[in-house]
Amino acid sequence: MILSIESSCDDSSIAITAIDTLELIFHKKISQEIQHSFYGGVVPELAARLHIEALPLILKECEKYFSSLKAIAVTTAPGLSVTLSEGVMMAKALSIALSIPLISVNHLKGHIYSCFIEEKTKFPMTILLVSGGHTQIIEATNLHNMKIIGQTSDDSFGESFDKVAKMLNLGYPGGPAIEDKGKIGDKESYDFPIPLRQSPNIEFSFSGLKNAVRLAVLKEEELGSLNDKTIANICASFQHTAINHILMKLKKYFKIQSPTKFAIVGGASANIYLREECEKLCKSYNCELILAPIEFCSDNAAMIGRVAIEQYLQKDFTALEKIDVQSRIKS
């Protein structure tokens, strides 16, 4: 078995996965959403302190599996350096204590492999990765052959939801709150501009849309009409526009490449509206849509463990003195 640790942001998670069968033997996650909601976003130093408390509690439940472990896997990039360090320190300690190798896992590859928890991979495929820190279209042939085709030049898809939610005092995380309010709102109420509509490039941008929402909120506040109905309409219109932006760029890509397999991963891939619209797109191109289970869309150690199995089989280990954290992914 492989024990995997995830601490890249505000979720403390540990999983144990069987190497031969891919079975997820153990998985537990402790979220920090309540603690960070007061601030409207993740506070790195607070997140690090909460990891110090949560990770040992989860690890204690894993002690009975220690004798069966063949490796320790841990997220090392990308993420918040102060929170990544907590997971890495625990991984190093376990590696020394149990005399087993370390596996350094890229967090974004973890999201891609969230589609294959307890399942075999389906490469090659194209991936839309949407999270709080990234919005990317990736072409993947295998574990070590992945190419970023297009990405955001500013805010990410998930980040824009968090910031709009903060404007409307809807709390953190913003994605579920915006989606929930949007269900009862009118998506045609506000004519927000679709970013990069005239650009032929396959790239994303959400800062302009975010600013358009900010101006709409300020206007409603000045008029004294920022009520529950107005907030729901803003949420619905914003979500509709943000997803239309993604779909327009995906259609440009599909016309050029015509992928046979397409996956949506990352925390923001739990958005049902996004899933439904991408399903329509894939059907029109006779393309197989691959989705991670909702429970594994957000950060979790199960996806890190699934990547780690592939790396273990390829003997892709990292020396104890060389394992380190990186706050940004290298494209």
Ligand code: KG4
Second form
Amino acid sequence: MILSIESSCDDSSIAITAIDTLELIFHKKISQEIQHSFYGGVVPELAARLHIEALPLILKECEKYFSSLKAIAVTTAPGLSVTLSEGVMMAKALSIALSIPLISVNHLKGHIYSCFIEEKTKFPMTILLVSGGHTQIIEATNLHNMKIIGQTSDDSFGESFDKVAKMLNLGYPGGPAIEDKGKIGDKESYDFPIPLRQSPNIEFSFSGLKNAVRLAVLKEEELGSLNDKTIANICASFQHTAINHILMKLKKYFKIQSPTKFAIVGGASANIYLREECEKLCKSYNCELILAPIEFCSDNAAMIGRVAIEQYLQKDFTALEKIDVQSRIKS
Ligand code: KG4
Ligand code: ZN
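Swap state to the form predicted in complex with this ligand from the form predicted alone:
What follows is the entire complex, opening with the chain shown before.
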């Protein structure tokens, strides 16, 4: 079995996965959403302190499996350096105490493998990765051969939901809150501009849309008409425009490449509207749509463990003194 640890942002999670059968033997996650909600986003130092409390609590429940462990896997990049370090320190301690090797796992590869928890992989495929830190179209033929075809030049898809939710005082994370409010709103009520509509490139941008929403919110505030109905309408119109942007670029990509397998992964892949629109697109191209179960869309250690099995079989271990974290700067 492999024990995997995830602490790249605001979820403390540990999983235990069987190497031979891919069975997920243990999986637990403690989220910090409520604590960060007060600030409208993740506060790195607070997140690190909360990992220090949560990770040992979960680890205690894993003690009975210690004698069966063959390796310790841990997310090392990308993420917040102060929170990644908490997971890495625990992984190093376990590796020394149990005399087993360390596996350094890339968080984004984890999201891709979230489609294959307890299942065999289905490469080659094209992937839409939509999370709080990334928005990318990736072509993957195996674990090591992954090519970024297009990505965002500013905010990510999930991040734009978080920022719009902050403007509307809807708390953190913004994605589920906006999706929920948007259900009772009219998606045509605000005519927000679809980003990069004229650009022939496969690329994304969400900062212009975010600013258009900011101006609409300010206008409603000035008019004294920012109420439940207008908030729901803003949420529905923003979500509709953000997803339309993704869809327009995907249509461009499908027209050129016509993939046979297409996956949507990352925390924001839980968005039902996005899933439904991608389903329609895939149907029209006779392409298989691969989705992770909703519970494995947001950050979790099960997906890290799933990647780690592949790395274990390839003996892709990292020496204790070489393991390091790679941070990303959040705007
Ligand atoms: O993958 P994830 O858990 O963490 C990162 O690796 O960043 O993704 C979290 C992001 C947040 O920005 C959150 O607002 C967004 O995913 N998200 C959603 C939805 N659920 C989560 N965005 C849009 N619609 C959703 N239903
Ligand atoms: Zn993530």
